[in-house]
Amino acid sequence: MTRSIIRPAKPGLVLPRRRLLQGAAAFGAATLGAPFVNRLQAQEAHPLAGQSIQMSILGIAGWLPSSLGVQMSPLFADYAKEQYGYDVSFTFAEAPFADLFQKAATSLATRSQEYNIIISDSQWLGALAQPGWIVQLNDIIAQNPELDIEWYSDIVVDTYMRYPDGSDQLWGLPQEGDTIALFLRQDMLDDPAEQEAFQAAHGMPLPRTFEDYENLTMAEFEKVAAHFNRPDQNLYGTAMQYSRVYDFVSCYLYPFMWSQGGDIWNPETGEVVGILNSDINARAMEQMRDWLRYQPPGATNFGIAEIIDVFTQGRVFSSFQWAAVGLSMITPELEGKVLVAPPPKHGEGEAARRVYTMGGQPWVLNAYNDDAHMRVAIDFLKWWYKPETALEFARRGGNPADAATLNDPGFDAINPWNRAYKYMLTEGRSRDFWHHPKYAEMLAVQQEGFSAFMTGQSDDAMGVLDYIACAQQQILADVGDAPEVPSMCYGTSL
C-alpha cells in the first residue's frame, strides 16, 4: 500500500516585523531595526500613549486559571499606565470546555476582533492555526526578548506552543500549565488506627508521604484505595474521570495506555489502525473499568466538577484530578488535611512507569486584531511573564510554566499541589495528544467508544478500539493526512 505523509499545515498568519512595529512607525517611532525594549529604555513615547483601549479575553467558563487572567488585569492596567502612558480595561467572555472552540471559531471565521486574546485548549492549536485565525508567534518572540523565555521543560513547548508537532512553528504561550495529580486525605493517612490496620492486612506501612507515592505502583495503590473503600459508610477509595463530555475519559484512560507502552497513532504517517487497537490498550481499558469498584455510584459520569464535589464532600479518600483545580479541591475546611502527590506508576519493579496526560491552556492572539489591540496584547503577554507577575499568578492558585518561577526556592510551598505539578511537568512523566486540525472529530468518536465500554454498553475492548482506530484514520485519510483504512475496517461498528 502506498503510504502518504502528513502534508505541511497550510500557513497561518505570520505577523511580519513591519506589522509588529508599524503602530510605532505611524507615531514617528524609531526604525524597525531598533528593538522595542531599547526604545523603552531610551524613554521614547509609546505609540498608544494617551489613548484608552478596551481588550477582550475569551476563556473557559468556571475555570479558575482562565478567570485569573482577567482578575489580574487591573494590575496590568496600572503597569501600562505607568510604563506606557495608556489606559486599558479588559472584558471576559467565556464558554464551557465543550463549547469554547466553537465560540471562538464562529467569531474568528468572520475575521472579527471580538476576542483579542483567546485562552485555547492545547489540542486546538492546529484547528486555529491552519485557517490563519491566530498569529504565529515566532517573529513576535524574536522582536520581544521578554517573550523568549526558558520554560521548565520541553513538554511546555510541545504542549502549549508548537504546531505542527516536531516543527519550529510557535502559535501559543502557556497561560496555565497543568498535569494530573493524586489528591489524598492526609488526615486519614495519619490516623494511627488506619496505619495499624493497613500494616496488619498488607504487611507494609500505609503510604503517607510525597516520597512514598513517588515510588508507588497502581497495584500498590489499589491496596490503599481498597482499604478506604467503605460503601456502607458512604466512603470510597478514589475517583477518576469517566465522563463522555469533551475529553474527560480520554485524558484519564491515556495514562493506563501510555504508561504500559501503548500509543494512540503515528503522527508522521497519520496511521491509527494497528496502533490504537493494540492488546496493551485493550488491557488498559479493562483495568480502568475495573477501578470503578472503588468509586462512588455514578462515577461513569464524573468529570472535573463531579470529582471536586465528591472529594470536598468527604465521599472519597482520594481523587485523580488536574492540579489546576487545586484551589477548589482544597477548601478552607480541608486545609492541612490533603496530600497532593504524583499519581502512581503502572507496571511492576524497574519496568514501572508513569506517563500521564497534560492539561493546561495557551494564550493565542487573534490574527484580525488591529494594530492598537495587537500592541496591547503583546504588552500584556510581556507583563504576564514578568517574574513578579508569574509569582502573583501562583499565589492566586495558578500554575506558571517558566523555569525561573518553578525553580524558585519558595515555589513548592506556595500551594499544596505545586510540588506534584512540577514533578509531573518533568520530561517523560506527562505528554499531550493530537494538535491536528481534525482534533474535534477524532475526539468525538473516541469519547463515544471509550464511554460505551466504561458504561458497559460494550464488553469488547478490542472491538471498541477497532471501531475508534478505523474511524479516526478515515477522518485523517479524508483530508489526505493518512493512508486509506485497511479492509478490516469495513463494517466495523460499536
Contents of the next structure:
Amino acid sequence: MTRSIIRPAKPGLVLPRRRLLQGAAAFGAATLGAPFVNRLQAQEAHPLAGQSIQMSILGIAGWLPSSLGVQMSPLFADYAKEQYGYDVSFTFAEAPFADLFQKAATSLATRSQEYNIIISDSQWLGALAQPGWIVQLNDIIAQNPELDIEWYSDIVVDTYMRYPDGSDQLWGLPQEGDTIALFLRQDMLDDPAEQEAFQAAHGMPLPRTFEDYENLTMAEFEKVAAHFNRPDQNLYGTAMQYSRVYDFVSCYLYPFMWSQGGDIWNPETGEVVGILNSDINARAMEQMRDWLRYQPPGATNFGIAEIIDVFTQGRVFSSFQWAAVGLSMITPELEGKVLVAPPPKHGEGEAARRVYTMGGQPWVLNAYNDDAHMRVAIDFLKWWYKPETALEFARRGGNPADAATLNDPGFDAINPWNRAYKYMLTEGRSRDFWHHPKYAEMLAVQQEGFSAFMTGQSDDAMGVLDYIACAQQQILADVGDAPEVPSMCYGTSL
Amino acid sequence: MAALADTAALPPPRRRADSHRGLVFVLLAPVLAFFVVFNTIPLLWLLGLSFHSFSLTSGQPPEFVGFRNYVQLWMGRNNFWGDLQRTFTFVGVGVTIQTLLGVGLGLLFWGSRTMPGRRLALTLLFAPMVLTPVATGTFFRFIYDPNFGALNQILLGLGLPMVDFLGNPRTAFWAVLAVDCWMWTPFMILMTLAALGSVPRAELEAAEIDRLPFRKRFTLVILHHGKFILMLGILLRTIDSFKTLDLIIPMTKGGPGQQTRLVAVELNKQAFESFNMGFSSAYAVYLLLVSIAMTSIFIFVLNLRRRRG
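I would like to compare: after the form predicted on its own, may I see the structure of the form predicted in complex with its partner chain?
Now the full complex is given, and it begins with the chain already shown.
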C-alpha cells in the first residue's frame, strides 16, 4: 500500500498557498497605504484641491489672543495642503478695539470680501448680524459636525455665538474665551514680614492662595489692598480700568452692579429707565470710585495697556485684568511671582457673590465671501477646533472655550491664569452685556457718563445714571425696540 | 482817419469773443466738474440724508423723518449746545492766545534779522505746525501721563505735586488747548512775518526817523498795512480750530466725561462710531451753518477797508 503524498482536500474553504500569500500581501499593502489613499480621495473630493487661495483675517491690534489666531494660521496652511490638497496663504489687517468695528463695518457696508474672517468683539454680534454682513452659522454647524462642539458652559454660547439673546440663532464661534481675573504679587504675599504685619493689623491671616481668594469678599480684599498701598514707596494696592475709551470703565463697573443685584436693562422690553438708574447701581458707582484711593495717580485713564504697565513695573500689588493678557502681565521677570485668582465677591456672608464681565471674541464669517473663500473659512474653523489645535492655542497663551480642552487634567497647569479663567467661565460667575445693533451708541453714552462720575466731573451718581438710562432708552426707542422714554427724562444732562 | 473812425465804431469781432468764452469754459470745466462731483453732490446728499433716519447697522433703508433730527439737536439731544459752547471757548481762547503769541514772536523775529542762527530757529519753531495732529496728540498724552510722563517728572523734580492733566476734569480742557496753541502759534508767527513783509519799508523808516514810540509805530504803520493778512490768518485758524478732532481723539477721546468733547468729536462719533448717518448729517448741516456765519463775519471785516474806500 502506498501513501499518497497529496493530502486529501478538507471540506470547507480551501485556498492555495500562493493565493493566500498574494492576498496577504495585498491586504498589507492596502492597510499601510489606506491613509495615503484616503487622503488622496479626500483631496480629490475637495472642490478646491489643486487651487491657491488667499485669505484675509481682520483682528484686534495689540491684542495677544487675536495675534495668536494670526500666528497659528501657517499651521492651517500645512494642514489644508495635506488634508485637502489646496494652498492657502493669509493676509492680516488689524485695528485697535475702539476702531475695529468701524474698520469692519465700513468694508462690509460696501459688500466687500476684503476681510474673509473677522475677529469681532462679542457685543458686536447684533450690529454685524442685523444688516446681514456676517453668516448665520446654524446650517454650517449642522452640515459640519466638527463645529458642533460641546462648550465649557452656556455663557460661552450666550456671549460669543447667540444673537438675539435667548434665540437659537448662532452667528459666531469663540476665538478666545476671556474673563476678569485678579493678578496678585505672590512674592509679596509670601513674605513672612508682610503676613505678620497683616495679621497684627487686621486679626486675620493674609490671603495667599487661590482658595483663599475664592472665598474673599471685596471688603476683605480692601484690607489687603490697603495693606500694600504705600504711595510714599510708589506702590499702590490695586488697579482697575476707569478709562473712557471703548468699554473699559463699563466692564469694570458692571461687576459692582451685577454682583449686588443690580441690572442694566430689560432685554425683552428694551426698558433701561428704572433698571439702570437704581439705588444699587448708584451705590456701586460710588464704591468703584472709592477704590481709586488704592490706585496710582491717573487711574481714571487706565485701560488694559496701562494696567499691564503699572503691574509689570511693580507699581501695584494687584490688578483686576483680563485673563487674555496673562502673557503680557506675567513677564519673564515676574514668572513664579504672580498668583492669578478669582476676583473677590461682593456683599457679605452667604449673600456674597461674584458676577463679573465676560471678555473674549468670536470668529465671524463675512457674508459676502465667494464660495471658495467661504469653504476655506469653514475648513479653517474646523481645524481651529481640533483638540490638538486648541491645545496648541492654550500652550501659546490663548484661552480655548471648549469643554474637552478645559476639562483636560493638564489644562490648569499650562498657564498661571488658566485655573482662574476656567473658574470664572462657570455659569453665574460671568456674563456679557448687550448684543444689540445699537451697542456702539449705547456704550458711548454710558462711557461718557461713567467717566464723568469717576473723574469727578459729576458727584451725583443717580443723576448720571438717570442721564445714561434716558439716553439709552431713547436710542432703543428710536429704532422701535423700547417704549418711549418717560417724562422724567426731559432735560436730563450730565 | 475816417477809415480809422469806422473801424473804431465797429463792434469787436464776434467769433473771437465766442472762442474766448469757449476757452474760458474749457479751462474752467475741470474745476467746475471737480466742484460739482466732490462738493455740490455730497453736500446735497448730506442735506437729503439729514431729513432721514438711517443707521448703517440697522439693515433698514433710510426712513424720511422730516425735521426730526434738527429738532432733536435744537432741543439739546446729546448735549449739542454744551458741545457748541465748549467749542466756541476752545476756538476763542485758543485763537486769541495763538494770535497774541504769534504776533509777539513774529515781531521779535522781524527785529532780529541779523541774529545768527535765525533761520534754524525759525525752522525749529515751525516744526510743530507740520507734524500730524494725531502724532502730536499721542506724544503729548505720554508727556502728560501722571505715572511715566516727562512733565510730571519735572514737576516732581521741582518739588511740586503730580498732576493728572488729562484725567482731571478741571485741567483736561486746558491741557488740550495748550497743545493746540503749541502746535498752531507758529502759523500765526508765519502770518505775522508775512504781514510785516507787506509794510512799505519807507514808512517804517519814516516812523523811525520821526521817533514814533513802538506802540504808535505798531498801530499806525504795521497794523495799518498788515491787518488784513493777520485777519486772514485768524480766519483760517478759526475755521480750522472749529474742526479740531484729530488732536483730541488720541489725547482724551473727548473725556474725562464730556470735558473735551468738541462738536467735531461728537460728529465723528455719531457718524463713524454709532453709524447714525441721518442724525450726524443734521449735525453736520448745523456746523456748516455756523461755519458759514463765522466766515461771513470775517469776510465782512476783511472788506471793511474797501467799503470805506
